[in-house]
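To begin, one chain is listed below as structure tokens, in the form predicted on its own.
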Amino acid sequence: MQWTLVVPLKPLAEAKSRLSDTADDALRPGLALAFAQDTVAAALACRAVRDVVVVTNDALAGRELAALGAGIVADEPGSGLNAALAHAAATVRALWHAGPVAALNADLPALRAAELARVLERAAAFPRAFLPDAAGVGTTLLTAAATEELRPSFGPGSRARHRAWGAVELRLDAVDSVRQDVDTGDDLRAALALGVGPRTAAAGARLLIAEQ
């Protein structure tokens, strides 16, 4: 089985807010752009993925991460991120696949792709699915069969949301990467200390130039 990802991005300019105490409003847009650049690099060179399509209305974003290999879909309705992945789930049923799909968050920048084809495939066998994020309260994927809507409730609680409106809660050993999104600095050490793509290792070194 080949899944179609999903993959929401903000505007750059309103991303990671939550990282002003480790970035200023200068840097945040560039690691943000630098996360979704590496998710989106290890989830296409995954096995189990047929193709990544990103939510996004950031033109930047959008020409960067179409040049990796990603599908590109506008950001509507505009009423917030739920609403955005049901948009562009249908979207993707509609014009592309008719299969399974898959919400991955954009700010997993240690992604790791066999990490990723673990929990896909472990997902395959379940009608709706996800996988909670490493601090154990929200989500990082949520998965859905052909046959299913996707539902998607992200946002802070979203693990408990999910699980109450029927998805299986993945409980997969050695998968850290697929967990490790980035909202806080602690966050971003973290992913540091699992190791990070080429474009989110860049941009942490232009982080430490300007501490310095």
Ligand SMILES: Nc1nc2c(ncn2[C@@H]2O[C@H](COP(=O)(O)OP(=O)(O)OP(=O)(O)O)[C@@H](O)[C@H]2O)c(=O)[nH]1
Given for the second form:
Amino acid sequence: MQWTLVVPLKPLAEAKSRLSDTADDALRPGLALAFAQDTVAAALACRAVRDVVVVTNDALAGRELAALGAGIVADEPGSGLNAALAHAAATVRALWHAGPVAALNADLPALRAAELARVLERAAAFPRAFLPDAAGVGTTLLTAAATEELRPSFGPGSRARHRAWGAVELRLDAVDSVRQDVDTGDDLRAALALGVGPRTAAAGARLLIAEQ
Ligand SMILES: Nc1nc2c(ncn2[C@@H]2O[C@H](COP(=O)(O)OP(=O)(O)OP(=O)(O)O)[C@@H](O)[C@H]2O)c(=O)[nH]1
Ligand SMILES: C=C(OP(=O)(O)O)C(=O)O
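The block above covers the form predicted on its own; next, return the form predicted in complex with the named molecule.
Then the entire complex follows, led off by the chain already shown.
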């Protein structure tokens, strides 16, 4: 089964506010872009991924991620994360192809294509499935078979909501890179320990942690 991933990204200037304990206002937009670039590059290299579509209104992010090979869908301004994901999934199915879709967080800078493949291959057994984040309270991946609606409910406590809404929780060992999203300085430290992609490394992420 080959998946289309939809990746949501808010305007870079507003991104990663919880990282303010580690990176100042001048650095956070560039870090958010680097996280997204490393996430999208790894996803495009994944054997189980047919294509990646980023839903965003940020012009710079759109250009940089399109240059990596991602499709770009404009956000419905002010609609919020879950509406943006549902809109992107519907647009993909209406305009590209009506296959299985999955929502993937844009802040997985340590993402490994092989680990993502194992998760997506496991998800293919279920109508809808999700992977909890490393903290065990959120979600980094939500999948829907071709006959299913995505029905995203991302946000605080999303693990419990996605389970309550009928998605099967995926339980796999050795897929840390698919679970380690970066919201805080501690998350960034954990992602660096896993090994981040070249753009996140070049953005000076390790220096930020060393300064703490
Ligand atoms: N397209 C789109 N993406 C969004 C929207 N809101 C959040 N996102 C993205 O969804 C993911 C999770 O969002 P948040 O945790 O709210 O934002 P964040 O920038 O990751 O972190 P914080 O600012 O610390 O909350 C991130 O990749 C965001 O860029 C939205 O309204 N539209
Ligand atoms: C949106 C989510 O993640 P975060 O806020 O940590 O980016 C989520 O886990 O549903």
